[in-house]
Amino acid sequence: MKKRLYLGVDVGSVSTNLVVINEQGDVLEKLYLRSEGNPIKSVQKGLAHLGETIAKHTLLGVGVTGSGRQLIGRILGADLVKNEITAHGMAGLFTDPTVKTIIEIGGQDSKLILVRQGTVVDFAMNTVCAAGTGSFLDQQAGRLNISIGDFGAIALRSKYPVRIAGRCSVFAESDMIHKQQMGYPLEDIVAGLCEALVRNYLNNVGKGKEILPTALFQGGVAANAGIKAAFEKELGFAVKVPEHFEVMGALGAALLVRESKMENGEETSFRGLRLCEAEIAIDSFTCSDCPNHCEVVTVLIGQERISGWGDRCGKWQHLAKEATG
């Protein structure tokens, strides 16, 4: 019997995540892929991996979120394109309807989402300082010559975490090196780095925000038990890590498109699994049709120009609507 499915895609600077859900919202398949500077290839790789499941059943809709949502949304022929706050909020509420705070830390940015009575009421983002993100931990793990996968377990062994300056990634690294040279144990330094990241997050992203339980910890960094413990120490209450913490943005996109399709019943505009093998290129040119001389960016699938943006008049954006029907 064919299942009715929905696909959610979250395109970030570090990872590209895909989630397939059924009509009840159950996660049937999920993928967490490194973007490696080429989100288009990552999405193609993800579609190829999920192709067998999608081909067997009926795909009713595709939702896209993340920093690369506009580009990937147009390439896929997405039915819904939403920002990360909406997607993470939707996934958090679906996972735990009692949630009041969503902490999301990814590779290059971090977010705080406040939920009250089932509605997102406030949020904050940090896209400037790396000291509050996963890339900061990756860099320091490399400097300490340990696997990022072991980072949390090492931190939990610490009894006396070293206080490390965490307001800036440069200062934090200098302070960490100084503590190494003074002979502090590795586990105390690692725990200190976890606490520094949490302080940075709370002092910047969480500044002036009322952080209440139930709190969910989402994003790839939620895999780090040391960071979770540091949050619980600073906040004074338990922080929950959802089952699908690493792909909550993609889950939220899938849930949002499911909700949209159930309301309007329109057919999906998804371009299909042919995208797995298609030659996809980004092209740019200066449109000389009027004195504005807009710099237009377009997407080509094979020889077909399917989307464009950057124009003031909407001519090339109109092309995207025609291409997706």
Second form
Amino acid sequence: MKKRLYLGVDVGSVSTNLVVINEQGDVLEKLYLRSEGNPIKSVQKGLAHLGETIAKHTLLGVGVTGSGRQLIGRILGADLVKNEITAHGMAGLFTDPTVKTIIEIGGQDSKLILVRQGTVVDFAMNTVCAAGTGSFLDQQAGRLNISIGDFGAIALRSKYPVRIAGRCSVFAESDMIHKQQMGYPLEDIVAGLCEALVRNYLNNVGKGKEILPTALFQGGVAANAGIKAAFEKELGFAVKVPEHFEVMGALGAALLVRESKMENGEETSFRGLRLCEAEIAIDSFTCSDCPNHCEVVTVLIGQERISGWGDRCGKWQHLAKEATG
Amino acid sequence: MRIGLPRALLYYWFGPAWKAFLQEIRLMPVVSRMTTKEILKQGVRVGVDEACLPVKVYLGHCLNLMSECDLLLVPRIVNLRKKEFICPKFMGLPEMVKAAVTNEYGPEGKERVLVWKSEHRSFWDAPPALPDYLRKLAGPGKIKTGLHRAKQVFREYRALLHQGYLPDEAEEILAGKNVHRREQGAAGLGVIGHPYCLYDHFLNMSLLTLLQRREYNYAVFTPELFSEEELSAEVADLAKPIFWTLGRRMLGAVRALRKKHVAGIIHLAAFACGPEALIGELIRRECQSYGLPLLQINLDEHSGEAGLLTRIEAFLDLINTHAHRREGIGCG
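Form predicted together with its partner chain structure, per the form predicted on its own context:
First the chain shown before, then all remaining chains and molecules of the complex.
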């Protein structure tokens, strides 16, 4: 029997994630791919992976979220383009209806979403600083010459984590080198880094927010048991890592498009699996028609110019519409 | 003689009146164009580190105007109201401008900066505050009629803002142009902040227009919609009066907006603004006590549109859900 499916895509700075759910919201397939600076390629790769499932069954809708949602949304012909906060909130609430706090730490973003009585009531995002995100850990793991995959396990071995200045990744490095020279064992330094990240997150993103259990920890960094432990130590209660923690944004986008399709019943505007092989090119330039100097981006699928954006005046968005009729 | 007026900081408060004054005394006002990336870049380059973003924008406008005018009119504003203050950076503004233009144009640049000192008592009626130079240029007796005209235009301008026109719309109306009233959405949304954060479309990435676009369709209310009396009355019961005029207006606006049943409030603050850091906390507590959704955004020169849009979209989703809840539709 043909299943009725929804696709969710989360285009982040570090990873591109795809999730296929059925009408009940169960996750049938999930993919976590490194974006490697080319989210379009990653999405094409992901689609090719899921091609068989999608071709066999009926795809009813596509939802896109993440920092690259506008670009990918237009390329895919998505039915719904949503911000990451709403998407993560949706996925968290669906996974655990009792949730009060969602901690999401990704590659360059970290978010805190507060939920009360089943609705998002407040949220915060990191600003220009990436010291409380996955990239910070990646960088420090590189300096310590250990794999990011081992990071959590090493941290858990520590009995006496050292205190490392986590306010800024530049200062963290000098502090860490100093601790190495003082002869502290590796696991204590690694655990110290985990605590530094958590401290930074709570001081920065969590400033003035009431963090209550049940707390869900999602995003790629939730794979790191050391960070989870550091959160639990700092907050004083257990933090839950949901089964699909690494693809919660994509799951949220899929759930949101499912909700909207169930309401409006419209057909999907998805461009189809032909996108896997299509030649997709981006053309960007600085428009110098006025002193705003907008960075305008347009996308070509094959010969077809599908859209332009980035302009404050709307001229290029308009042109693209004309070009595609 | 062309006199440059930078379209930044309290231009959004006094602009049309300054313009009218200059016109009345037969000088040609040259107002800089809306902030652009180029203007911001120039301002950031010449501004001292400690200056807040809006001051840097002001400096950018000054440099941009230098080639288009003979003299630059820079106000030294001490306060806007009795027993109140605005940020001391407004007092030091002429010195910052002089330093910036000296860097770019040498010592002669500094000579082209005209300082107009004004206080709440003497905006429109104290000739001594005006530079002698200007008085000589205008001729005998002219200054008085000029200031009289300015006062008149100022009142008209503020009245238009109370009616809900944005500063650029009000300016067009004063210039005799026809401005269509924007269609306002059903649900109200409060957007508060210092005028130069709210009405500088470049700095806030056209937030006000964005919120009124069809897909969001909000009626946007800013502090300028309320009269000075209304706003002061709202905060009259505070244990200690707020002496920052712009801050007091913002907190007053939060209370007045609540009575207008807005769905939520967006607070736009500028990076490195001192008074804002204090008022922001008061606003946060105030909104929390009412259960009124609040989004606080800090604008800086590194701001990307992506981060701003994500926050705005998520915030609008949040208040939509709240509104549905109140109507008992239930959602999420």
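Remember, predicted model here, so these are calculated numbers, not experimental data. Positions refer to the first chain, counted from 1. So that the term is clear: the rigid core is the largest set of C-alpha atoms that superpose within 1.5 Å between two forms.
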After a core superposition, would you say residue 264 shifts its C-alpha by at least 2 Å between these two forms? no
